[in-house]
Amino acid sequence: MKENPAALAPELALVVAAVVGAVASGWLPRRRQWAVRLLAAGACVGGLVATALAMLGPPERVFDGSYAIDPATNAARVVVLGAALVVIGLSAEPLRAHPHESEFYVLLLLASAGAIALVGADDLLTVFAAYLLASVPSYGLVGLLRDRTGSEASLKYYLLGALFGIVMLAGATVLVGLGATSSYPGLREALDSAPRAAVAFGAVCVTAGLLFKIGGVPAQFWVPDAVDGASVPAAAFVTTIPKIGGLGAAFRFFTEALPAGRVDWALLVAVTAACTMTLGNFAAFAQTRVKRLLAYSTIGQVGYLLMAVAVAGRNGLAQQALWYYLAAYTVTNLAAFAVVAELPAARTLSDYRGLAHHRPLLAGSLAVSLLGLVGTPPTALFVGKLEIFTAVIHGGYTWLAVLAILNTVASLYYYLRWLVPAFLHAPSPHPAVLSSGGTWSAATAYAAATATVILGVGAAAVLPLGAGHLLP
């Protein structure tokens, strides 16, 4: 084999650690499963080191051009591996000595590898293989606790994933048939003279599969049930890492595989973004359970992220805005879930009454994460929204930026419904509901909230890292 496997060192680190962890889990006693957690964290750190080395080299396509090592892939590696480390941190106490603790880390590593592969894939067949690798372990993560709600959520997640996977495969089949190749550069050239209706059908079907991965309209139905029924670490995972892979894959697919002017995919994505952010934000208004509120919040955030995809290729700001916003959203969303993990008995908004009195630092972390999701300065998402709004306006979709601003203002309502009881209401008569879930969850919440502010203040240093272009 002439190819260099070292080019995929971060992905291979995750897969090898998953295989070793799966084998070791059959031999380790329940009280020693922390060793698999340590192995998973080591694989993420090793992957980050390998990514730093890869950034020093030139962009390239490997494995017969089916996989791209470029700024987008390296950005995905950094964000996914960093997010996986945070999820491992907030899962330490909730899953300690659980019968399936090792399996959680194995599935987490495999799904993370699939998310990275989605971004790097430069070939439709590789994209679909990555889609399966990112999806199948996620179904297991949601239903890992094997209780009634988790099993029901996992089944719904799986059935919708199978449906949209079939739709995506049908679209890929049509495009490959039209272009006589699955390679993105080859498709871009061949589809320029193919029947417009057939190209549109294939593009819409592939887009539908990617919308399922990110939880965008009309493929968002699984998100609230999956998040509410899963454990908090699994919910934190499915609302962050799969979205990184799906959005990165969509950006590359539209800019590299589809010929310019053949299909008006930009308008399709813009309308989808508008529907997604509006549905997510307004559906969150009536939620009283914290995990369901965060589930609809993440749907709204996907709408903002899709705005950057809608103007992909129209200006040089789109890719930079997408990857900075993804990094900012990931750390901010995980900070909110870390607070939820730290208070396992607090399941509704009213349970957080008096949190500032009982746990002022944790209440501060909650405020930073929720106001950060709104886009309040100096948090990272404030800069992220400015970047995306600027890219969208320069890309000719001013109406979409205006709608996004209105949605941002509206979203403040349901985040305040959570924060007001925590800060302004009298302490709960049942203080046990605010009992601690463990030191790891609290430390993760503090670290992620701090990172949200640091990423916002230091945006000038971070933004250029996502500014590179995809391979020509």
Given for the second form:
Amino acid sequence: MKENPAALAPELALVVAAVVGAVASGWLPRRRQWAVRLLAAGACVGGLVATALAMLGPPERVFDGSYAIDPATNAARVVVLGAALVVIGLSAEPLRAHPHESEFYVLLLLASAGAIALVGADDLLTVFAAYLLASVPSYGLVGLLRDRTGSEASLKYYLLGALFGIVMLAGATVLVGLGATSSYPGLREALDSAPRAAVAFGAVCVTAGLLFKIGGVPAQFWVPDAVDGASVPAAAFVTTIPKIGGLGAAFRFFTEALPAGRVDWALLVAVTAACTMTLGNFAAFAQTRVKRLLAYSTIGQVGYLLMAVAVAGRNGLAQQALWYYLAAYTVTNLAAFAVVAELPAARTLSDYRGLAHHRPLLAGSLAVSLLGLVGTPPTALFVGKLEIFTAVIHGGYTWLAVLAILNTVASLYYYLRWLVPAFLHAPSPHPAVLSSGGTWSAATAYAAATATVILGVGAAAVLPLGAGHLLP
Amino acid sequence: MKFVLSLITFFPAAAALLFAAVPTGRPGRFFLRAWVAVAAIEMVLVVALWVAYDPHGGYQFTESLPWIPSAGVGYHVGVDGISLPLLAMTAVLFLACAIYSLREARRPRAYVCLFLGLQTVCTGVFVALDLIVFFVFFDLSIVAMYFLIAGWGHGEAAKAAALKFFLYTFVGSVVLLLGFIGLFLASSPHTFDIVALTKADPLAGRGLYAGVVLLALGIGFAIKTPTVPFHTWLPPAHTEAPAAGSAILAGVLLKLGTYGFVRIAMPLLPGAWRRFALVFIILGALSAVYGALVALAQRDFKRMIAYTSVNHMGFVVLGIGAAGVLAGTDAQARTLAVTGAVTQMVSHGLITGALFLLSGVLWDRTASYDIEAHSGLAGPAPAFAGLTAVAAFASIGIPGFSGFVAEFQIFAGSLGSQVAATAIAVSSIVVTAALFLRALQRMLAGPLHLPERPSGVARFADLTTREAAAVVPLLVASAAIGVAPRWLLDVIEPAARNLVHLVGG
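Would you generate the structure of this protein in the form predicted in complex with the partner chain, following the form predicted on its own above?
Let's see the whole complex now, leading with the same chain.
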């Protein structure tokens, strides 16, 4: 049993930086809080370097087998740390010299560490601890600006999180009770002879908690309010990083903790995926505020991602597809949020009219990110969709792939509702609504949009990183 | 010569990126003229390719690079006797559109960049030898055309038409992707490579699976072609698009669908194609008749031409469907049908391209496509009237133009096994003849009458040099094929024979 803290270097880097940042924020003048931002970015870069080193080494299980350092954990580290860097990039201006700027970065680091830990956890109790580490800072991030909508959204997010946390804990308790162990390999063995109904109950409850983290049906209610009520950086965070953790955790839980053939979790996840994507995409139709539209769009995207979880374990394609899609979705979604951050005064779809005339590059970034979310080649999500559809059809869920296709077409409609004013309508009589948020957010938008295309064209180099066996 | 196809494919896109990066302040004329230069260079490259091409050599100028090996995707391109003529037609039509658009006043830079991007994706579809490479270009053609129709079409209705076009054809393209995935999963080792899949024929003897995959491919390509009943996106898109956009949409984009049948559906699913050939024969004959009849009922000149496209594409589908029926026919007849179908694709691109550009001339003068509102145009505009008449006759299929060569081969090749369907399709030619003659008579003959316009005097200027320079070469090319078709047929026939051999099992 290894108890080598160095194996957790990326996670520890985030936590240590968060603690240092929290202490430092107490005496840093408001204008100098950028030091904490720098510290946070440094921690992410350091974590990425440590992850690269970990990737060279063999997979291992550490701390009494409660935590796995394997391809999935490393992929989660790369995606989460990369996403955190992008969020830091697009939050530079909106939060500059804000009374809570330091706190934002501290909470971001802690929640990111929690998201990674969710994926690495190979033990039900570790998963629950990671769930709390990922969730509690998120509530704070959503309500950080302390305005009315933000506080309300934060409260809703917190209450639902607490509810689903209890449900998850109940499920974990049942499973641990049945299996007399909390470690995944032990559970897998023990649950094979446990009563089927009890195993199903426990599994469903744990799934419910993870669905809350990723914003899947039926735990998606918080997403639109939290995204719309929070600041743009917090919204960008809450629609990406927790989902990475939740989906990675679900994938590992289903494939490693549940005995094969004991409960038909695949069908449960497939139905959840179908409901999630359909609800998200169709609810997005009626939205007129850009953040709400993006919120429902992320629910739709989670539906596609859940498809990969549904066929987890059926073939080798699912895992690679899930991680590639997560990386692609994260960078594409963050590109869209970076555009929103760059235009702080534009809140509705019609506010964007004439964007192509005033800011051709920014409009181009918006087009790349939104068409990317549809899955237009050659952006990353095209390859992601190709991978997921292939895995799903190969796994025998052709109906799910067909439904996803219909959803994709439907999603095109509402993304176009945003692009049409930006590209085709005459410029607004009040150009102030398109005033720039600052250099950093613009640069982040350009960089993320470019990364979307590079990730798609250069998929060959990235795809294998998500593959490789999970530790048993 | 190693990367000549990549050069031909990506040169326009590279030019577009360059134009987009040029600092603002340049006059619009600069970009429009530069576009003509790019299109001309592209034309020269394609001519050089044609000269170097060996008609009996199978796929040539191939390039094969790994792209996403773990997903079975490779960058594989090449041309054969089916794709090369379409490639050449694409280059000719884009050059004509570049010349035609020299006076474009609305956001010329973005207009030029979109057209150049469109040329890259259309060329890319024709050279692709990997299903995913094919799909990437196929899908992007929709995006580029959407912005062209919505941004440069005729007002608010254009946005609605563009949206309908985008959503409708996007459905086709994603269904197509499912079919490609089906092919991929059936192959072993998994691959998207068209050549490898043709060789392996992974769905041989797998009835239901092959049928479902063919259904997906069929829907995808039928929407793009379009055949009845998937054609409803076409008339509004054509009516609302700018003239050059319509010319490309009808001339090149519709071919992406029929080309897909010939390049992918037939060789990769030969067994299923034979089994369901009758479906395509019926769809083809139905499209031909339906397109012609609905065209007859139109008052709008451009809409009428749009529906004749449905008619002409119906002939193509009939021909390739007939190539899948072995009973009552021989390989020679089937080769004739396929050769005719490919010739028809080229021919339709040239003739309909010319007709749409001429309808653009009409719109520039009177802001109307209404057939009834115009008459006596031959008086003030003899060149316009003459070219319109020539293009219309070419479209009807009179001997001496490419349409005759194409349709004659299709019918001669199909008649042996499909007497009824062929007879029905042939009868639609009478309808197209009637509708074109009626339109010509109304608009060109009689006393001069022009639609009322709130401003400006009622006068109709004849074709300018620019407009003539865009339209005449298209009709000359059509006549060259019509009078001396061997230079084209010698390229198409070996490839068609090869395809018939593959489908023949």
